[in-house]
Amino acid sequence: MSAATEPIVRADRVSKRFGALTAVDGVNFAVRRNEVTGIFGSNGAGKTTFFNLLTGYFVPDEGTIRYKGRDITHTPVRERVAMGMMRTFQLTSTFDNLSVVDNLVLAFYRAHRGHSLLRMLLSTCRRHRDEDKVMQALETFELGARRDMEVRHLSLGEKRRLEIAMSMLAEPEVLLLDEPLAGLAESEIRSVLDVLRRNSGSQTIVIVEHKISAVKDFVQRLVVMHEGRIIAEGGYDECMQHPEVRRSYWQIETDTVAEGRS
């Protein structure tokens, strides 16, 4: 198989058990170069636990993960991101207390120049804030108004927006995004995905969510989880209509498990 067609993360036979509970239960997945792959279930279905297992935060019971053909089962997630595998969680993880601006330099720092976190801290972040980059995350997020403003008063979907533009200032080859449209609104929703579709194509993206039918034109792939394990992968209107996909989360009975039971 080439670089060119050999999935950037590979996962193989990956379980994950807490005591009794099998939180995810031999699962086979993987995400092509520059593809949009959304992975949904409802609360339980084992979707953070396995997006836990793909970033390095958990380490599988069984099974491999890989990355570009590398084996990173048991690599550290600082590795991970050193590699470029970068994650953004459901809460917002940004520096409240500073302006939008110096939260993207020391993002763009960090990642690109290995300043540690005090040093940037310590010193002044003026003298970087014209950075070509950080001026371009600004205009591509639409963040420009809100450039000088202290983060702790923008609203939750801008702050989510700076969030992910923190995370792309670090140029990952593989963006992993944890619910990132938990708690917005419409408007907000749809403000967080536009600027999500213009790195679509260049760029691998895996996306946990919820709100399935807020992203179905989104994502390219769909792969839904339902008590550890993935029950249907594909097209949003072929998992959804995936015999097990309405068993599971709409209570629908299908013709095959009507007949089951006659």
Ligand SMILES: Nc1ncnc2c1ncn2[C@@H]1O[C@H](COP(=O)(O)OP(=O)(O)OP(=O)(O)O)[C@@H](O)[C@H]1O
Contents of the next structure:
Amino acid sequence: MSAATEPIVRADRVSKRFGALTAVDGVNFAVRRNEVTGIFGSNGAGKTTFFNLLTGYFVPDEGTIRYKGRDITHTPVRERVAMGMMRTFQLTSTFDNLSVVDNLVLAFYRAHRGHSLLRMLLSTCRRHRDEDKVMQALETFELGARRDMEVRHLSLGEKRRLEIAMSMLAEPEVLLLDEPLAGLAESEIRSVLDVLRRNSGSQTIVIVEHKISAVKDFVQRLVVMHEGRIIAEGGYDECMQHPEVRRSYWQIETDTVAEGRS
Ligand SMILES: Nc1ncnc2c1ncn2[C@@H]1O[C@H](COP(=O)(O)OP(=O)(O)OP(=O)(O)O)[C@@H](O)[C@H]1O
Ligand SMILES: [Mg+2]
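Output the form predicted in complex with the ligand next; the form predicted on its own has already been displayed.
Everything in the complex follows now, all chains and molecules, and the chain you saw is the first one.
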């Protein structure tokens, strides 16, 4: 298989158990380059556990995870990040007493100039607030008006956009997002998705979401998990028509399919 057609991330027969519970059960999964893949499923389906296996927070009990063909099943998180797999939140925590622009500067320098945060903290921020990539991130993520505001004063949606912007500044090849829309108001969901959409096509994105209706126009391919297994995958309509999905998710039947048909 050539590098262009080979999945960028691939999981083969991956399982993870917590005691007697099999949270992820023999999952096969592939992410194609520059595609937006959604992982969807009800509470407790195993989405976050699977996400943690992909990103290196858990080691699977069985199975293999590959990145660009290389076995990374036992590769630590930090090394996966260096290889180009970036997840939001855990690795992009914000500094709430610093301004938006300074958080972006720090994210940029952490990604491109090593990890010595203390050394560069304030003096670097002052010198590099005009960095092109930082300016671009402020604009793309619609944070220009909040540039000099301390992060603790941002709304949840603005903070979420900042976290995603900080991840993007590292220019990851694969960006993994676990419920980036959780807790956001409708208008904030729209603005987070708008900025993500602007990057889709040139970025491989894996997004875990509980509420499928929010992301159905954003994802190109969907996998649906239930009780640790993938029960359907493909396009949105295809997945929604799948008998097992329809059986497992009465809430999809009642909200999302009805909405999709309207
Ligand atoms: N660290 C853990 N220790 C024990 N059990 C866990 C742990 N993490 C998850 N589980 C269990 O594994 C199952 C899958 O949980 P997981 O968090 O992966 O589901 P999820 O699909 O992300 O759900 P949600 O939509 O609520 O975020 C659940 O039954 C959960 O209780
Ligand atoms: Mg979860």
